[in-house]
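A lone chain, given as structure tokens: the form predicted on its own.
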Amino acid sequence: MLLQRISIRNFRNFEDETVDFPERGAALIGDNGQGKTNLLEAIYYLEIFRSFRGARDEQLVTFGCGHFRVEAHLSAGAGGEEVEVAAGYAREGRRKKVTVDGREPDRVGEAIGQVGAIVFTASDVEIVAGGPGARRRFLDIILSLVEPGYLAALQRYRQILSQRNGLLRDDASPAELAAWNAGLVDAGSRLAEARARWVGSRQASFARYYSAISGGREAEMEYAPSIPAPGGVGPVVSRERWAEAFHVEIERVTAKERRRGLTLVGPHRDDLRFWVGAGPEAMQLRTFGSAGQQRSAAVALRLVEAETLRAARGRLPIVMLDDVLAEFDPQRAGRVVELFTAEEWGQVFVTSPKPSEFAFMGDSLAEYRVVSGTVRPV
């Protein structure tokens, strides 16, 4: 899909702005704090209806205003399908409304993925270097976009988990607790199977991208479930086997859970690990990797995400790069640029505090100046 036009009202520092974009995309030029990242955030909001920066909806509303609205007109190209995606949020009542071509879906989750966008940011390094919550969030977002039924299972799992934790805190009877275990296992095994299958199918791509960025170094991505993996983690482990393993583990830790008042096993405690090197000398990137290695892994992971979207949807993703190269040394930065120019993309949006330093698709992108929440072609 191509983003032809976006209208933004009362979102971050954008009061009322409508911007038309060319088919190839744009280089967004402006000083820090002018709204470049906010513009990318508004575009990506229409992909998952959440901020990629982790902000709550009420934090996105312009100061002093009561609501925001973002609307995009997308096209599949000349003669192709067109779609309008819009999202609004009102502080009063904390109400969110999403529409696709003017129609409101029964559930917001039914409308995700319409834009088909990937966003690369300098803060992506936290997926590799930060806590496991960031890595679970990455897995949940990509799988919600490409795996039918995943988002519904995730929402169901979280609801049951909350109920079960409440029962544990209240010292509920074994019978009451057991009544929730079946639902937790059913939804949780669905998540674990999908995560293991995705990671197993994308390990080679991650290693290839990391090697290209790092100049030939080896790396590995590994799913680390909190449920003991039945027969070893891999894409061939069935959902039924994950359910069996989950049930056994819940039974094993029930007494400890009662003492702690907390569910201690399940996908909410999973992790995604990254290793650099090979054999006994391999080291975990989160703990022992250098800043350059961690950033290289983060970009490789986003490239795997883009590859996943391409394969699932059969179309090129919109790619947004928010000051991604700023923290790289010149050698790694050059390799990243080579990767992007070699890959096939849809539209490309890139931010920079100065006129674009690199070209995509063989030619420089059209430049737009971003100043105090306004966007104008140069």
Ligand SMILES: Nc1ncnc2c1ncn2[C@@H]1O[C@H](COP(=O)(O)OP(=O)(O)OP(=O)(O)O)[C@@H](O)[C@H]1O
The other form holds:
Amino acid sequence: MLLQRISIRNFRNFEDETVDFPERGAALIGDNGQGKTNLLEAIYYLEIFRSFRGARDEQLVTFGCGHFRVEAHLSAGAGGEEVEVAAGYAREGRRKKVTVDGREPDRVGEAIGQVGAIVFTASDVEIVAGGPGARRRFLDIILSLVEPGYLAALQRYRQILSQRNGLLRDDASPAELAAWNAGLVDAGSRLAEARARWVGSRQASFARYYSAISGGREAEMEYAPSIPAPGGVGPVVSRERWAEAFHVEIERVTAKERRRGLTLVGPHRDDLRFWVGAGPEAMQLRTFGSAGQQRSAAVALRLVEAETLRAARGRLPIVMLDDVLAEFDPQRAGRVVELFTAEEWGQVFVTSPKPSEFAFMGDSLAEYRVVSGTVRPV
Ligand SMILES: Nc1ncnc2c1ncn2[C@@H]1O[C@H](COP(=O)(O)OP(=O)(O)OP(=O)(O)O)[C@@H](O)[C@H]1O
Ligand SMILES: [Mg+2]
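To complete the pair, please output the form predicted together with the named molecule; the form predicted on its own was given just before.
What follows is the whole complex; the chain from before opens it.
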């Protein structure tokens, strides 16, 4: 889809702003702290109805205001399908309302993915270098966007997990606990199966992108499930096998769980591992990678995400690049630019404090200046 127009009210430092964008996209130029990232955050909010920076909804409301609203007009190109996506949030009662063409879906989750966008930011490096929570969040977002039933299973899993943890803390009887195990295993095995299948099917792409960015270096992405993988990790393992394995493992650790008052096994403890090098020389990027290697892996991972969206949707994603080149050495920066240029995108938004950086895809992009929460074509 193409973002033709966005209206933003009381979101971060945007008071009341409506901007029209051309089909190719825009280069967003502005000094630090003017609202460039906030604008991308508003656009991506309409994709997943959450902040891509991990901020809570109440942090997105302009200081001193009660609610925000973001509204976009998207189209599939001249004469193509059109859609209006809107989201509002009120501090009072923490109410979130989402509409697609004016209609409110039964669940917010049904409306995700309408924009079809990817954001590359300098903080993506956290996915590779940070704690496992960031990697699970990455998996959950992409799989919620492309895998039917994933988000529902995730919500169910979280709910059962919190109930079960409550029971473990309250010293509930084994029978009471067992009553929740079936649900946990059912929802959890769906998550594990989908995660394993996604990683298995995208490993080669990850390695290819990493190699392209790093000038021929090898890298690997590996699913590290909390449930002992039945018969090795791969796209071939069925959900039933994951369920069996999950069940066996729960039985094995239940006594320990009762002592600790916590569910110790399941997708909430999964991880995704990134390696560089090959064979015995391979090292884990999270612990041993240089900042540049970690950044390269993060960019490769986002490119894999874009590929996943293209394949699932059959249309080109909108790409947003927020300061991604900033910390690369000139060779790597050059290769990243080449890669981005070679990929197919629906529309491109790039931010930078300096107009000069837009040699990068931006030659043909219309320039917009962002100044304290306003956006104007140059
Ligand atoms: N809830 C909020 N209400 C009002 N202003 C906010 C809110 N949250 C953040 N801001 C303001 O938004 C500004 C930061 O905007 P943003 O992160 O988009 O900057 P930027 O243009 O991307 O800058 P940089 O080039 O440094 O990345 C800050 O001035 C901050 O005070
Ligand atoms: Mg910024």
